[in-house]
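In structure tokens, one chain follows: the form predicted on its own.
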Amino acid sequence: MGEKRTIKSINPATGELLNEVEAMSKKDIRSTVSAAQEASQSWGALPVKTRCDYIKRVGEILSIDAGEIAETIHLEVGKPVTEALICEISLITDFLYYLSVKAPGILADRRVPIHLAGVMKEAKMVYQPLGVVTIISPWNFPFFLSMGNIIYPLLAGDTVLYKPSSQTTLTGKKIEQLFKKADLPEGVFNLIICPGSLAGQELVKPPVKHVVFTGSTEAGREVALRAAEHFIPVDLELGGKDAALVFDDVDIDFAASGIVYGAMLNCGQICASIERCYVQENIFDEFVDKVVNKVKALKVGTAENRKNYDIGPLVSEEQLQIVKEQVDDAIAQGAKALAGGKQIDGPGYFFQPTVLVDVKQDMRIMQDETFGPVLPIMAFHDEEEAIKLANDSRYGLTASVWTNDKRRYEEVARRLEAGGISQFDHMFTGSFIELPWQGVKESGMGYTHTLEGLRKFTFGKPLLADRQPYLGKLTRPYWYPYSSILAKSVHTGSDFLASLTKTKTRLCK
């Protein structure tokens, strides 16, 4: 017998033991994988209304234990409890509530119009549960994160693994006692504890239909090619380097705040953080200004200042280590900290929020995800080279055009390498529930959210049947035996099809 491992979740302001628990054996996670595939008949069996009930009763005991929610990720991750209650329970109270209304809508059975043969034949699509479905959710936004992914399968009628990170078992914690109140049936929902590397070795196989996989590239590499070995679809929401791009007819002081939000918000520790500034050289000098204003305003929670406050700490010492190697490198290469730059003394792990000019696009903090309160700003002169700057990144997660006007806003974002453009905001494209959430290149593949999502995790079936029962007694023409009879009415008949649809082509014109 080897030794037992130990998950600890631990404050990142103050570095103290939140939580410690045993980790999950390999024996532990196969009979939860076993007890979800048996649960999952049952549930998929249930009506979609009724499944619709449980996803309600979740939203009801959401709103009573919200607060004590929101103190948790805030211990857990240290952002601020109001941020949480914004970023994270506000936003999933309102998917719960919206998916359960739409979802029977959409897994209805849903009849198919076809063309060919349509005076015969009729079809329709359902929509049948897959089975088990496997959650891998980051720390950063623990509970949206996770929840937004887990109410889609549960709708859909499958059951699910939900594997937390390991910094944030708290909360998971806290997701698992939410439907334990709602009184799922047992199996339905399966919180597991475990290290990333088992996760990847007993949630990526089958019995699972699906995985959906939020985190870094080089993990959701990893978990990309074990599914493929299975033939498992994978959603990989991974890293991101994302630009905001900055016109000279903006309202400089609305911009700058925009930025800096969108740059700061979790102490920039956000796959679709704004990593990369870029600023039309005209309005440089005075948008930097305000930026450094804006930013040297903001209120650092150490542990001195846990009550009011902007930018919590670093989720690690290992993220701190990331985000002070990036600065110093870039400032041992030219680049000026206007703001901040350092880390700060004391418990916990806590870094300035950082503004960084004279920075180069070959730097690493303007190549490599810096996950950071750090905000790198460089000019350029004309449209083309700010699409040229902004596409320079092997990542496109979301990316943001900060222009008045309309067409330039649109002409631009077309042309952007990323999973979702924003004007006058950032990262937004993730709070609308009917928008998919995805990226390109290595900052992911598939996507999550939307309404049609539901129907992913289902299997689509076709059901073609006669359109009167007799028909079904008459020999097709197309069986055997083949002859040259035969051969000559298909010929003559697909001209005539051909001949046809190019009529109702130019009649649909």
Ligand code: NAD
Given for the second form:
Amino acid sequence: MGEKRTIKSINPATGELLNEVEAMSKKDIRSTVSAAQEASQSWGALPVKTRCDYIKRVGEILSIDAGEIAETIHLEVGKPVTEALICEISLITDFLYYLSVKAPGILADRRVPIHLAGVMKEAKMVYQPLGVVTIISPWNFPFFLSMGNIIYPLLAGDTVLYKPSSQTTLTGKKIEQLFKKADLPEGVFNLIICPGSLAGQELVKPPVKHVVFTGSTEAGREVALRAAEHFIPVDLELGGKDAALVFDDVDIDFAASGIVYGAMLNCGQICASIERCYVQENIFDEFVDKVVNKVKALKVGTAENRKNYDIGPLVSEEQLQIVKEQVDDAIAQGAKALAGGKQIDGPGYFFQPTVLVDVKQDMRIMQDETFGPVLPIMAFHDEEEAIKLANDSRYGLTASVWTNDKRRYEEVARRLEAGGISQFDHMFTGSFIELPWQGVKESGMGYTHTLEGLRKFTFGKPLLADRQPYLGKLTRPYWYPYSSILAKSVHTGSDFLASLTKTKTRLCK
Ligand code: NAD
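So the form predicted on its own is up there; where is the form predicted in complex with ligand NAD?
Next comes the full complex, and the chain you just saw is listed first.
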């Protein structure tokens, strides 16, 4: 008999139990997967426009339920309600609307001009639904990172198995309600509540046709290995250790505000938080002073201050310990905390917003993902050194370059090893649906977002037909039997093509 397991989520601001649900058993999951596979037949057969109407309806319901969902995220993750509304809900409202307007065009059959034999043949691409797609999400943006991935396969005609983080099952339930209220047919959207390891075993194998995993590099590696066993394509959005480079031509106060925001947003618990700040040496002291003052002015949302605050708690005791260990390790090796540096006493998992200087590139705080409200700052001499320091990481999610000089911005940005670069804002590429969200090195594989990204959740099949029906009856000269005349004419034909290529190359120069 399978043992019953429960999944608990804890309010990180108080340490109290928030929600306890029974985890799905292997048997429950398997029957949900079968239902999803069955539902994919009729969902995939609907016109794209009809699926878009469903998703638009989800958007309308979201605008009514926004406050309630933001409150749930606030309770489960600890972030301010305003932040949940800005960074999670408003972005998804835009994604839902924009993608459902664009999807019919992107998923429509597409003519492909073929230059060889184009007189005889005409080609087109048709985009057919895959079937069942798995989406596995983390807790730090439980709504944005889930919905932003779920709507792609749904629009493309696939059914979805959605596994939220165990910390955010209430937000997962809210997402399920959105689809229920929009009357999506049974089996199209499927919430799976279970431990991560079971999701790995049951949701990363046939009949699943594509997996989108967002989470830690360690779990991502396991998912990728399982997916490889079954040749299932997988997109991995993983951890980060983002660098921000601040040059001496900036408005120092402006840059300090932006860097503090990029480091402290969501209590620093973002894959693309600024976790390393490199500042040109001649503005270092002034910049650090400004940053320290701004960080000290941040309001932390402890038990006495749960309504009007900037920074919430860390998500768990475990995460609090990681942050403490990394900060203590840096200080033991000579780093100085000019702001914060310690856990905040009282209930919940709070850590003081922290600024560290005198850090060294080989410290854990500069190499390992911290996922906390900690900003280590180091000086650099020139562009070359700044790029070298930024690229000295096993991660490569995003980076930002703070300079007024557009030429310098472009030159540095092109040389940074990261999935996306912004000027005067950090991690901003993730807010625009047209841009790919992706990491290099241990930050990920594949990409999410973009309009063309919809096609990834289909099978793009080329259909090649004869232009004129009567050509179909003509025997092809390249069919059997082979002859010396055929060999000669192929030779002549190749020479002719080569000469055309040369002429075209010359003309194109
Ligand atoms: P996590 O890897 O512990 O969990 C992420 C999800 O994967 C959860 O739903 C979890 O239950 C599930 N999971 C865990 N082990 C699994 C396995 N073996 N097989 C299948 N699923 C498994 O990560 P987390 O603590 O929820 O989130 C924090 C991490 O996620 C950080 O490293 C952060 O950088 C990363 N992250 C990356 C991005 C990005 O876009 N690159 C975005 C957000 C978070």
